[in-house]
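Shown next as structure tokens: one chain only, the form predicted alone.
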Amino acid sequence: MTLDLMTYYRHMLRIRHFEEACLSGVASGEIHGELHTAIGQEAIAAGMVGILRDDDALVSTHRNHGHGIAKGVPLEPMLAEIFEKETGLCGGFGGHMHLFDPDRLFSTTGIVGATLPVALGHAYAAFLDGSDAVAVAVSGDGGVNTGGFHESLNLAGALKLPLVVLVENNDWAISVVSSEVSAVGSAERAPAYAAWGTRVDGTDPAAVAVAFAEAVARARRGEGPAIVEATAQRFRGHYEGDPDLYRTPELKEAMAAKDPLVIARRELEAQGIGTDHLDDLVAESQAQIDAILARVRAAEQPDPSRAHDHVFTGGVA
């Protein structure tokens, strides 16, 4: 399923402005720890919109905000969790790397490569239940060289489990160029797992949507796992506070030319969409996020006396 470019542009604006709101929380000291943003990769998440059902599981990484938005996680509780507020998805206890929305089977993990084993569990559960639900694991290019990636896809291929792996290839595994440590691309590994695989331009949301929808449809039909590799650029450092000295100014300038929002806007202008209308869309999106951010900032943080809540499970002593 593909949407029109204007709709994709709206989704990308919402994701960009949401992440910029998160950046403001880092600067103000309201968000703690290593916040990771996907600025520059918005078209990948936008391409996922409308394809998954609520009963399809989506397991995301430390760079997770866009995927949550694509899965339909409400913006305000998600932003509140990132800002460590009691109105957040997890009451402010999880923070930005541990977002959970059980109603939409959305979860995240900060461990590289760890999304696949979790999603594999969801896929196996669907298989045992006789459901046609699918499970999606998002990974970066750095995560494809972990044991969990291989083991999960191997089992998914052997049992024909409905596991879809979306690899966001932004060229960098923190400070390491992926091509220097990977013998082949992510999608090229698919035949080794009896999986379907394809590589797409991750700055084109429609291209992502076509590939992702095909992968999900195949998994839903019982045809086994799939790998979709989407290429994009990560404009900021690995995390907020990363000096990002491993990339030259010249490289960063070249990367900026691949901004999916700039590309989409240029295409819309070529279609005859006026500048004033596009500016209004930007302002409308920004105003929506600003209003949410204001409410989140006014919310209370969790009671410190509850710091040990949810740390241990109950049971027989």
Second form
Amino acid sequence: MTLDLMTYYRHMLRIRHFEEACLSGVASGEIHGELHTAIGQEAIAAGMVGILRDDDALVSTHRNHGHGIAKGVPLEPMLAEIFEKETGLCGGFGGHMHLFDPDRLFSTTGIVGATLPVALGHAYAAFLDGSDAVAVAVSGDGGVNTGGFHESLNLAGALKLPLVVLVENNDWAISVVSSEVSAVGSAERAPAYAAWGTRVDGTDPAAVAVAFAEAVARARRGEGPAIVEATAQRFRGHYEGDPDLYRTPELKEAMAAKDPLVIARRELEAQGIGTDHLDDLVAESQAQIDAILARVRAAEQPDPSRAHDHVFTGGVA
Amino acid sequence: MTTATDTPMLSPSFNLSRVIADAIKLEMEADERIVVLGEDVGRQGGVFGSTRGLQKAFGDRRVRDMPISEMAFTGMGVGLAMSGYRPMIEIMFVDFIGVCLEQVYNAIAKNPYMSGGRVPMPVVIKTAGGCIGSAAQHSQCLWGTFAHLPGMHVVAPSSPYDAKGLMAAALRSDDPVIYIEHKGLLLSKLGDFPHGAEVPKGRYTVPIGEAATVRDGRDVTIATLSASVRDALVAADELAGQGIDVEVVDLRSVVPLDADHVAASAARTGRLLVVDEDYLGFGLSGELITRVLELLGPGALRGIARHGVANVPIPAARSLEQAVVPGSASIAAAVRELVARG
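Go ahead and give the structure of the form predicted in complex with the partner chain, now that the form predicted alone is out.
Shown next: the complete complex, the earlier chain at its head.
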């Protein structure tokens, strides 16, 4: 199932503008910790839109904003959490790497590779429930070399659990080139786990959607786990503040040519969509995020007296 | 801990592991959201028998044998809890926690906090600790390690009565609970326990976070937990013959730590010895003594001492093991030394 390119373009614009709003929070000091954006990888999250249900679990990584948006997490509480506000999704206790929306079974972890075991638990819950819900674990190309990736896919294959692993392959695990330290790609590992695997161009939202929808449909039908590997570029450093000296200016220039928003816009123009209309879309998306950002900025940080809340249900011990 | 005389009791010929299995079974009957995942928990019923009969009673969906993939199945506990289940994850020996500590301390322990209270983690990590002559990688306690990390209740029962009641409390808790059974006690018969040996057949709980005085005394308070309670009671009997009257407090949990109970006891006896089968440094003994002194004031007690595994790995040879792991003889010696100081 795919959406039309114009719709994907709108989704990608929303994610890009959301990420840029986060960048502004780092520049202003409102976000005082690490921030990892997926600028350059928007087509992957956009391709996921509309495929998952609220009762499907999605467990994402440190680079998670686009996935939250794709899962339908409301933008304002998510941005407020990233901006450390009491109006945030988690009241300012989690921050950008630790987003939780239990109403949509969306959660994240800042530990590379740790998404798969959690998603496997959701998948086992679906099995126990007798439901056709699926569980999606997002991983980067670095996370696929953790032990948890192997353990979880082995178990999912053995029990035919509905685990879909979405690998966002930007080929850089911080400064280590993943293809240089991986025996094979992620999709090629699928047969070892009795899983279905495929690799797609992660700058093409429709291609991602086709592959992801197929993986989800198989898992829903009880056909077991799947690995969807989507290749894309990470334009920014690993985190904001990363000097990113491990990538040459020439390489960065070549990467910029694979900007999914530029590619989509070019295609839309080729389809005869007017520049003015596209500019209006950009302005509309920007205005929407700007309005949210203004409200987020006006919100308060959580009261310091609450720092000991939530350790235990009955208080601190 | 009193029970009516007509309450049906478990047979004194049962061993402790069977009591624990019984506790889990009763809670699983009452709450179908409880599922058990672990190595050898199903077909074998646990390497010590503390999950025996569960798979037969509840099927292999709720009691599932896992591959040796602790990272995966501990993380499954996180996803199951987020999906509304109440998983019990068995880590066969606590020593193995290193391979899956990530999901325990970064997810199970922290998700409730990181989510601003929106994502509770009703997960029990059941594991066996304690010294059984199996040396450095199979004889640790490690409750201090869990206790140091925020977000987990940590219990380590010493008696069959507490083992059942604390297991029930753990399975009913909405907080993560690390339940550390002692390998050296699991195969002991109920009738062999010096305290808490009478176990009702029905359901009951022991509240998590409340210490219990298991022997009254006037001269010195020993605060300890798990199998060391039995050793402390043996030491106390020996010391009674030498004119030293020992009070023994069973902490029962490390988190929450019932320092109030210990402080009240130590204030009466004037002396406090903390006995800990876990590592001495940066652990339970230092924490408990600090909290007691914070409650009573720095000069409130005549004597304070601690006796634990000085920071060395557990050695293999019996002669070396006995040199570092507290036992009844070394506990008695530590008490005599404390009393002799004044």
